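Read the single chain below, which is given as structure tokens and is the form predicted on its own.
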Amino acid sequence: MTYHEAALLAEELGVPVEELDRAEFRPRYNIAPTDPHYIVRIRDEGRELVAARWGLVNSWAKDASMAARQINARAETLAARPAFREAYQKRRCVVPADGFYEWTGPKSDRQPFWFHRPDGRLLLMAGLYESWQPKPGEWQRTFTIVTTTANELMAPFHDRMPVVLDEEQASRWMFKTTPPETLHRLMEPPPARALIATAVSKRVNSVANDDPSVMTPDPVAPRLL
């Protein structure tokens, strides 16, 4: 998330504005798995924003070794998987941000595109979250970003993209209380107008760079979309 002011960020999210001095929040360029981040998700009724770190942990895990596989779950197999079902049944959330990345192009000169909501407001994916303890008294809270078919926008990049919610639609998905058959709708892909594709600088490819240069329209980039 690139905002600076954090109270128009917690405006936007519906959170109180002390929510995001607790988590620490600073703005983000790029963000690679792994790496920490914010969710949000319901708490006493109200929504709440925390801290997190991109790749879900179970509870029951040993290590950190799964995070990095575990970056996304697929919308279809949640309700079966292991190590997603307790959480999609418990534990959904909202994973802001401005918008995402994805590539095209060959392994040697791979351009990026930024996908990004046209009026500018943040994207709310839909998410899971778990917490896991690294060593005993300690608790690290960990999620992954559920994904389902590519639209007609994603398909030339690939087939998959991440669960896209509105403002309502985030709230279903996070009560508790909502049933299976609203849930299943909600994780259908958005609409195609819903996205912008911009292309934007080859400086993203490298996590090193995490500054407002890397969202930089690419000019020279091919016109695909």
Second form
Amino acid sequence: MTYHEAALLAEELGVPVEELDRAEFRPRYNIAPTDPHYIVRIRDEGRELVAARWGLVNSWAKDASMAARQINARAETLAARPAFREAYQKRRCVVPADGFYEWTGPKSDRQPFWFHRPDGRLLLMAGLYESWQPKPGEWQRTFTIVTTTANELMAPFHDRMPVVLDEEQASRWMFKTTPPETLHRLMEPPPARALIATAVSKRVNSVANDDPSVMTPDPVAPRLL
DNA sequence: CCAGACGTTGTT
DNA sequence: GTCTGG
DNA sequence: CCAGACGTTGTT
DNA sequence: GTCTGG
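Could you please show the structure of the form predicted together with the DNA, as a counterpart to the form predicted on its own just displayed?
Full complex below, order starting with the chain above.
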């Protein structure tokens, strides 16, 4: 996942930056599973942007070992899965990012692509969140990203993709009272026009590279599109 | 009853 | 091959 | 997701 | 916490 402009996130969502820890609120180019990020949730009458780590750790977990295994939740099964059911009912959120990466090609030579909105605006993905207690008195919020069947654009790369929502859909996803039928509709694959793919530097393949260089368009890979 | 899991993606 | 760390 | 490790003893 | 497997 990427998140380029600090101001963009808060401004597009209409949330004051002051609510966040400025030291942590910086551009990101290579957000990996278990990394700190941000989620949007419904709070009283409005939206709220809060910190959360990628990889859902349930409230009953004794350690963070589940985080890496729960970075995604399948739309088809999350309502029934013990690990996601409650969060699905009570803690649906939106994960903002200006894009996400998918890889293709042989395992020995993985080629990354950056998926983002054609208009360059913020991508809103369906998520679930939950908090757990790493130590007595200390709470940590975590989230997972809901995946669905790949659409026409994604199919050449993968058979799954994140649930991508527009503004209207994002609101409905977060509302506590949205009925199950509506939630199911929201989890359908987004239209192909919702995203475009750009081949980027293989530098992104190492999470240690979290700087603008990972976004450099790859001069060879575009023909793979 | 107790113990142990609780999840998804990937693809040669 | 499979697990862990990021 | 990809990259990189994959281990124990000893003890400063 | 709650479900599944034994």
